[in-house]
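Have a look below at one chain only, the form predicted on its own, in structure tokens format.
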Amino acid sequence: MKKVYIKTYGCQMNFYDSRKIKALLVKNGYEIVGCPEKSDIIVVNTCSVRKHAEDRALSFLSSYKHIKKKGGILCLLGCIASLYKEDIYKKYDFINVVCTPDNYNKLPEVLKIYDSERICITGESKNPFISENLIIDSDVSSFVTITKGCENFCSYCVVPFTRGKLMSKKPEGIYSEVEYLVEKGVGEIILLGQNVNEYGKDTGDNFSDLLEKIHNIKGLVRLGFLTSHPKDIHNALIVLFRDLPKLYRYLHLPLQSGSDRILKLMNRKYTFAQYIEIIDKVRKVAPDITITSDIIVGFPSETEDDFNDTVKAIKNIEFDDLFVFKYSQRPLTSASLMEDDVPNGEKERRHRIILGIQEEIAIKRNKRFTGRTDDVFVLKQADKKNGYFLGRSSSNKMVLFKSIYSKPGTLENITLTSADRRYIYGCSSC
């Protein structure tokens, strides 16, 4: 029995894919191990949205060249495989197998027949989704991918080139997977897609309908989704934050910039005024909703005025949290043809400014929940604090609460007593 070690970098979808690959390999007679030194095959699944993830993944594989010398196999999977394909071998001669996301189903057979020739499995597939159910240990939360690919072609984003065109998973396949997970004790399901709101655009299905049907699956406790694109947020979805009690009052809605000029260069297909209109609608329907976002600083030609528009937007909207990125030029994107003319030092400065502003806003947004009670989904016992559990509020806030006994995977009514940047604190019997 060949032993496989899997290392994952990148987004939630990469981690979900790795769990699916694990189930696929186990079904086909492989053993998954937790230490690379004990493996015959090392699999690295990585993101390519930012160069930093690429560098870390390739550095990790490079550090295990000695495994190859002993007859082991080094495999590179994920978006980076799609981006560079066979060219990866020109620079990294220690890699044996390259496999793109559309072709994971072929991986068990490829590893079985592998001899000494390099193998590169590329190309789009009519069936890119792994059908094997996840291996459930004690998890009470799970991701479920509902789409792959994206056709929005934001000018900075490499995803359309690494994940291919939009493809929606069949609804019955999604229902079946969620039902299986719930039967195995999973209480929280987070639906994943590059843009979940486009689910069914290629098949005639509808994301709002999908949410409602999954919401009604018996035994499901909490439901969420990632990520949304502002151009595809419709009223039918917004009202579900009010009408579906199991649905987290949570929306991750990437803004990227507060400057209309930069948004147009990014090919985001909305203006800041249109974005604000969505925020106002959502908060009117669900006043306690948590809204998070992505911001890119230092996009090509971003001036101080453009940056100040973003700062004003952040102060005006008051996001619950932000993921702030310094622009990183990516191959194949239209932005890669623009001059990357904002100096690194200036990107760092803008990055620090936004993080500092968001720090204060996040504390303020968390503190508004103190003094209330809420049904918190219990995730697990706290790692470093005896007598405490970690959970998620109905607004998807991380809650650290004191309890004599709580059961992961269930809802518990918690009194929320205080808050800081990272957590809201509470107790079950205050």
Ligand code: 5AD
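Please read all numbers here as calculations on a predicted model, not as lab measurements. Numbering follows the first chain given and starts at 1. C-alpha atoms forming the largest set that superposes within 1.5 Å between two forms make up the rigid core. Compared with the form predicted in complex with 5'-deoxyadenosine (5AD):
- K364: CA moves less than 2 Å between these two forms after rigid-core fitting.
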Contents of the next structure:
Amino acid sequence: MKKVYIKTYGCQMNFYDSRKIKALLVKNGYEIVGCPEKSDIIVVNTCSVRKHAEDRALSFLSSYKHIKKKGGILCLLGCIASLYKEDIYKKYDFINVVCTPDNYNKLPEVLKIYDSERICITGESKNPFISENLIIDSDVSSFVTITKGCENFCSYCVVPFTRGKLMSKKPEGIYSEVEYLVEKGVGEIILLGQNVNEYGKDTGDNFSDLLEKIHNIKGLVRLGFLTSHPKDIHNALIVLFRDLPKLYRYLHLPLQSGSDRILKLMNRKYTFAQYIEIIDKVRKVAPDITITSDIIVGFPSETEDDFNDTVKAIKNIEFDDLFVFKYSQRPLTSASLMEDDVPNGEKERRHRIILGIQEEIAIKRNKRFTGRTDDVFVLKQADKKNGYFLGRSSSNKMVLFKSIYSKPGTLENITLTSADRRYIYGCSSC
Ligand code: 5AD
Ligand code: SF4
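Given the form predicted on its own above, I would also like to look at the protein as it appears in the form predicted in complex with 5'-deoxyadenosine (5AD).
The next block holds the full complex; its first chain is the one shown before.
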């Protein structure tokens, strides 16, 4: 039985794909191992959303060149494979297999090759979704990808080139995957898509309907979704934050910039005023909602004034949390035709300033929950010695609570007593 080690970089979707690949390989007689040194095959699932992510994945693969001397196989999957295809295969001749996400179903056959053989699979596929499932006994939470690809072409983003056109899974397939997971003891499902609320645009299906139907699956405890685009947030979706009790009061809604000039150059298809309008609506319907966002600093031509618009936006909106990225020029994107003219030191300064501002806001946003009780979804025991469990509040905040015994995968009513940057603290019987 060949032993496979899988290393994953990048977004939740890559982690979901890796779990599916594991399931597929196990079904086909491979053994998954947790240590690269003990494997016959090393598979690296890569990300290319920023240059840094690419460099890390390629350097990891290079550092295992030596396993080839013992007949080992090195395999590169994911977005780097999609973006560079044959070029990466030609450039790194120590890599045996290059395989794009649409072709993962072919992996069990492909990995039968011998040490010196090489193969590059990058063509289109009629069967891009893996249907096999793998459940690890203790899992109480799972991602479920419902769309792949994106056709929004934000000017900085490589995803439309690596993941292709929007492709929505059939609702029936999604229900049966969720039902299977719930039956195996998973209580929390997080639906995934590059632009998840665009679900069904290609098939005539509807995201809000899908959410309602999944919500009604018996045994499901909590439901969430990632990542939403502001242009596709409609009233039918907003009201679900009020009407579906199992749905996390949580919205990840990338703003990217507070400057209308930069938003236009980014091809984001909304103005700051339109973004604020959505936030106001959502908060009116669901006052306890957690809203997080992504920001890019140092986009080409971003001036101090543009940056200050972003700072003002962040102070004004008060996000619960932020992911802040320094602009990284990516091949094939339309922004790659613009000069990457904000010096790295300046990108770093802007990055630091925003993180500093957000630190205070995040603490304040966590503290607003103290003094209340909430039904917390229990994830796992965090600290056995001191009797702490980790869970997620109904607004998707991490809760660390004291309890003698709590059952992962269920809800528990917790009194929330204090908060800091990372956690809300509480106890089950105080
Ligand atoms: N440079 C920096 N950040 C980027 N992101 C996407 N592409 C780039 C890029 N070229 C960020 C965006 C997106 C998040 C997943 O990654 O903020 O929302
Ligand atoms: Fe990239 Fe924009 Fe699509 Fe998000 S919506 S994946 S940022 S192109």
